[in-house]
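Only one chain comes next, encoded as structure tokens, the form predicted alone.
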Amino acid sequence: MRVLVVGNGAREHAIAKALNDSGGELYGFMNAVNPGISRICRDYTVGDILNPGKVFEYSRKKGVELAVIGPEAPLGAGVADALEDAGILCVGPRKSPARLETDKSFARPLMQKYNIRGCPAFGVFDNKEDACSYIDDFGGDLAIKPAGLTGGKGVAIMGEHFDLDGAKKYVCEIFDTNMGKIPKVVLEERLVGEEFTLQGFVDGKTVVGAPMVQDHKRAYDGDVGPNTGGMGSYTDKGYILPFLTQKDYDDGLAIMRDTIEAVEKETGERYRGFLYGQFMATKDGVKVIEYNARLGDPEAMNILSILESSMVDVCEKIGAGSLGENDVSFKNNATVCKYLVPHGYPTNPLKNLEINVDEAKIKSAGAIPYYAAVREESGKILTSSSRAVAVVGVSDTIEAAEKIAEECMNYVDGNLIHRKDIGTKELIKKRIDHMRQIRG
């Protein structure tokens, strides 16, 4: 089957690798040449992934039968609509259902309207005066979220990033700069607990869950520093993280299924693609932090590195609306993903650094390398201002997978840094102790 991958990050490299490993004939539509994707494609082109007409034109020219859209921005631009309307099977929701991610002012009222569990107290505001009044009157800490897409870096938490006055200043900044390009802000009660990600494969009705993942947004060891796109993540052997329960998993998946049903009722369109549920396990049960209308980055690398099923078959069934509960399975391994990023990331990163990745040594150590926001020019791999290379260690335990991933940091040369604590025994124990304290 001729399969198009749209996007050029590490998530898209993981998607492309999984499709290639299961026999897909790959084509790529990228903003820049990702060396990991380009080398396994039958053909690729560099263009504007937000232009539905250009993506369709390339797809038609190459006889593409199935398209898998990696990032969220093309979904908001209507790329899935253009491809699906032309009869191409598409993994990625249409523009209206994709509002679960692209417009946070859509997702919360949807949950409220259809009585979906796990929705925190919230308010949606289209002006800074009312938003600031809500902050004054709420009587507790809030999460502050621009309604539109901000690359995973727009959310700020009172008590972590700002005090009350700082929160109001940030709200004014959101409106004054039109951050996220939707003139609204969502204010939500601050949730306390442990975060986890549950990613689903969705064909419009059926939602099949993957192993739980925990991502690490803060830039530096010890969960300190500014928020990033994600510095790394891990899964445990099986589906459940060591500090969470089967009930947490089941509740999260049930919430996602209810949400998919509500989306169809609200929009009249079925949601087909990947759904990323970010949850908080609290003393009062599982709460929804937010939804993403695609796989996570880095979380995609964790689950796709241990995918046992044929990715081509899974994606074809998603696009055709015929996915079964038993069509997606995973190897019984733990994974740890660590990102190498340019010095200064995310606030003042160095750019255009040449890096060298010893893929042979990484693979021989039991890990998988994925290229992220880099580009290949004249045989050289150069960084941008964002994350550069992800490495996923795979083993029987989180601790063993972490040691593999950490060893492989030595096999990437360049002026790069990474978090050393992700997946360590000490960090996992901290999470376990925290949840015992939360739940008594």
Ligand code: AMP
Second form
Amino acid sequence: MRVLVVGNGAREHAIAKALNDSGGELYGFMNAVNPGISRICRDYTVGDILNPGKVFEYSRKKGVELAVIGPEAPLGAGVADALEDAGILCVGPRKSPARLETDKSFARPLMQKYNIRGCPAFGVFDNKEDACSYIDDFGGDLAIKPAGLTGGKGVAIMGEHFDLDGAKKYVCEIFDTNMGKIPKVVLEERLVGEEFTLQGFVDGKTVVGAPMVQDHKRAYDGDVGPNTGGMGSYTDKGYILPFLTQKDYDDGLAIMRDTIEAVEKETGERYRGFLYGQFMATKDGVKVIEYNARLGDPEAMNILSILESSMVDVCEKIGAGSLGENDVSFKNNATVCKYLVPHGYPTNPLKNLEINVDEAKIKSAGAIPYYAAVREESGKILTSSSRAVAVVGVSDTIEAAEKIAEECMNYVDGNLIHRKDIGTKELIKKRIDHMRQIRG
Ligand code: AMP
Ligand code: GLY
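With the form predicted alone done, generate the form predicted in complex with adenosine monophosphate (AMP) in the same format.
And the full complex, kicking off with our chain again.
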């Protein structure tokens, strides 16, 4: 089957690899040449992934039968609509259902309207004055979010980033700079607990869940420093993380199923693609932090590295609306993903540095390398300002997978740094103790 992958990050490399491993004939539409993707494609092109007409034109020329759209921005730009309307099976929701991610002022009211569990107290505001009064009256810490897409960098938390006055200033900045390009702000109760990610494979009706993942947003060891796109993540053997429960998993998945049903009722369109549910396990149960209309980066790499089913088969069924509950299975292994990033990332990163990845050594150590925001030019691999390379260690326990991933950090040459603590025994114990304390 001729399959197009749209996007060129490490998540898309993981998607492309899984499709290639299951016999797909691959085509790539990328913003820049990802060396991991280009190498396994029958053909690829570099173009604007936000231009539905161009993505369609390339797909038509190559006779693409199935398209998998990696990032959120092309979904918001209507790439899935253009491909699906032309009869191409598509993994990635159309523009209207994708608002679950692209417009937070759509997602929260939807949960409220359809009485979906796990929604924190919130307000949506289209002017500064009302938003600032809500902050004054709320009487507790809030998360402040521009409604539109900000590349994961728009959310600020009172008590962490700002006090009350700082929060009001930030609200004004959001309106004054039209941050997120939707003139609205969402204010919501600050949730306290442990975060986890549930990724679902969704064919419009059926939502099949993957193992729980925990990402690490902060740049430095010990969960300090600025927020990043994610420095690394892990899954345990089975589906449940050591500090969470089967009930947390079941509740999260039930909330995602209810949300998918509500999206169809609200928009009149079926949601087909991946659904990323970000949750907080709190003392009052599982709460939704946000939804994304795609797989996570790095979380996609954890689950796709242990996917047992054929990715081509799973994606075809998502696009055709025929996915069964038992169609997606995973190997019974733990995974640890670690990202190598340029010095100074995310605030003041070094750029355009050459790196060398010893893929043979990484593979013989029991890990898988994925290329992220790097590009290949004249045979050299050069960094950009963002995350460069990820390595996923796979083993029986998180601890063993961590050791593999950590060893592999030595097999990438270049001026890059990574978090040494992700997946270590000490960090997992910290999470277990924290959750014990939260649950009382
Ligand atoms: P988002 O861009 O919505 O994923 O938010 C970025 C980060 O902000 C999340 O990973 C959480 O750590 C944090 N966050 C978002 N919403 C809340 C909330 N309501 N309470 C506490 N933390 C939050
Ligand atoms: N890991 C965070 C995200 O993909 O949004």
